[in-house]
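Shown here is one chain on its own, the form predicted alone, set out as structure tokens.
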Amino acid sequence: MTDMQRKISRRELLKNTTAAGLATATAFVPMHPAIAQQAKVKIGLLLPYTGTYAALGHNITDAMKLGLAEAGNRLGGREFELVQLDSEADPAKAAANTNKLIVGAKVDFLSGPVHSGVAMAMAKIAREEGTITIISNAGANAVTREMCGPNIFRTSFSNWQVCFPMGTEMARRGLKRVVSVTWNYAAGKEMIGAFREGFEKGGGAVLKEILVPFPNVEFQANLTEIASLKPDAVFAFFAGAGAVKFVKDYAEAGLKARIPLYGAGFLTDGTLRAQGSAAEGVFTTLHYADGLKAPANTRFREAFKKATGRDADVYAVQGYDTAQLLIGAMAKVKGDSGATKALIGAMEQARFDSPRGQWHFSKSHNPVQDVYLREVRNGDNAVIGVAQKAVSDPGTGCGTA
């Protein structure tokens, strides 16, 4: 059996087992290119719409809709359809869900997810199938390292990229002994690992890495352990509802007054209103901040607020930039979603004047972007400096890096 025959057989098998599981999936009818150009472009979104990360999924989606609406709701002159599927932030369901979109719904483009474990399964299948995929949040390092592919792009960050600069920053501040804490899953371990790399490079020492079962938000035992270790500071990664709970519990346990809290920016992004005064004084590093003084950020925040009634955050920015990438690339190929090579070339050359600042893709298709140092002041993530400019993930193991 030839490779092509094997691929067709796999597609037929998956089509039969997944098409029924997705309401928007339609029967496949081969089309003449001219007719295909009149069909709607399908964009599959595999994002969490329920559970701990639901708010993140909704902000990414709504910001994509905003960007597409600003472009006249056309991609290269064609109408489009968003095929939304709840990832449930569950890696065990990721392969089946990805197949529902690629094989069942036959999407032209795939985007998402939030959870790094979901991203690993999604990227693997997308690479095999050749579907152009845009990672709009998950920071799993491998996606733009050893799992990189010509059809895989990321409009967000790598876990290493946003945390290594905080390690060097905390060492510069003279902190010597710290504790790190996160959920026990891929993203958490990569983030505290990147922090540790930067911190130890600057001469610091990590006393202990505390791993909390995901998605547990009962932190009292962990906070008791932190108090007993008496570190100079704590570095934390949590997001969504977990970040709200950790920051509030940290303050209520009396640790905030004695042990400064630092973290990846997700600790305080999109969570400040719920965290209230407990978040004041928390330092984070991230590739975005609400208060960035740039016309693109001001315009975006006003438009997102008007469209949704909510304040924009980093997740919304990533969704918006995902839309901009699709809009620009499809314009270059005049709406021909089948022109894969030309689409990839257009995406690789994209330059963004984004709400986060100017950025572009590295050779491994990860953003090259500034990482900001932020402090929560009066309920805002105030930018107090640039932790590191034009940070590029090392792209280790990527043949194109």
Ligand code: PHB
The other form holds:
Amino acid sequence: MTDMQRKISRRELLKNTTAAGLATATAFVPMHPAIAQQAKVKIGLLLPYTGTYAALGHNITDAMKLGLAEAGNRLGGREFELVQLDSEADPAKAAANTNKLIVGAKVDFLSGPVHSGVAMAMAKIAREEGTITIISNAGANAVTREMCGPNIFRTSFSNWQVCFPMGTEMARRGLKRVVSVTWNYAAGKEMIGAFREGFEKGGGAVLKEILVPFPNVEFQANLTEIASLKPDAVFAFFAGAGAVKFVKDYAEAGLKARIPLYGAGFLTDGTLRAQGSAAEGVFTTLHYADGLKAPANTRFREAFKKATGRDADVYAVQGYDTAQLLIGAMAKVKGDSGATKALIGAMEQARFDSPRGQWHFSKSHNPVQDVYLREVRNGDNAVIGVAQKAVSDPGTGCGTA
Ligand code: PHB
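Can you swap the form predicted alone for the form predicted in complex with ligand PHB?
Next comes the full complex, this chain leading.
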């Protein structure tokens, strides 16, 4: 069976199951290329608009809209339409949702998600279908390692990439015995795994890895356990509403004064207002920080605030960069969204001024980027150093880095 035959038979198979909710799923008539040029470019967004990650999905979407508006709301001269679908950060619904967008709505491009479990299902189908997909948050390592594909790009980070540098940094600081705590799913496990790799390399030891069911936010039993283990420090990954609750509970339990809290930057990104003084002094690593001095960051933060009334965060930056990638590539092919090879080539070569600083894609389509060391000071994620410069995910299994 050729690739094309496989694709068509999959489409036939899926038509009946996915057409239901989407009117466009029925009469599929192949368009003449000239006509296709006239139609709106469709971009499918599979993002969480409800639940613990809702704020993340909204910031990604609104920053994409901002970037697209700044480009005159055209992609390579063509009008476009965003087809938004709530992922509910639910991996069990991810395959059906991806099919709704690719097979049902027949999107030209696919973007999202936030949750690593959703990303695994989404990337698998997108790879089979050949739809150009830009992952705008989820850090699942496999997506740019063993599951990598020519049409799969990631503008955010890999879970390994943001946490390995914190392991080495904490060892450098002389910390010896650490407890890690996170949600029990792919992203959490990969993040504490990468932290552990860096920390052990530097001579540290992880006393215990505490896994909390996703998306639970009842942390009391875990905090009691941490107190009894008396580690030198704690390393945590939570995000969104869960991060707000964890950081507040940690401080309220009286642990912050005794056991310093470290984490992946998501622990304090987009959350600081809600966390208040509980977040002061928390150390994190991330590929972005609010206070980065680059002109592109200042300009972006002002524009995002003006457009939404909210402060930008790492998720907004990733959405904005996703839009820049699309805008640049579609300009190169003069709006021919069917020119898959040329679009992929343009994306691989992409260079633009991101609010996070310059980055470029590795051969496995993950950003090569600086990872900053941040400390929450006066309600801000202040940059106190670069934990590791130009970090490239190992790209294991993709055959390249
Ligand atoms: C993920 O599931 O990959 C994930 C979710 C939220 C974050 C970071 C990573 O803030």
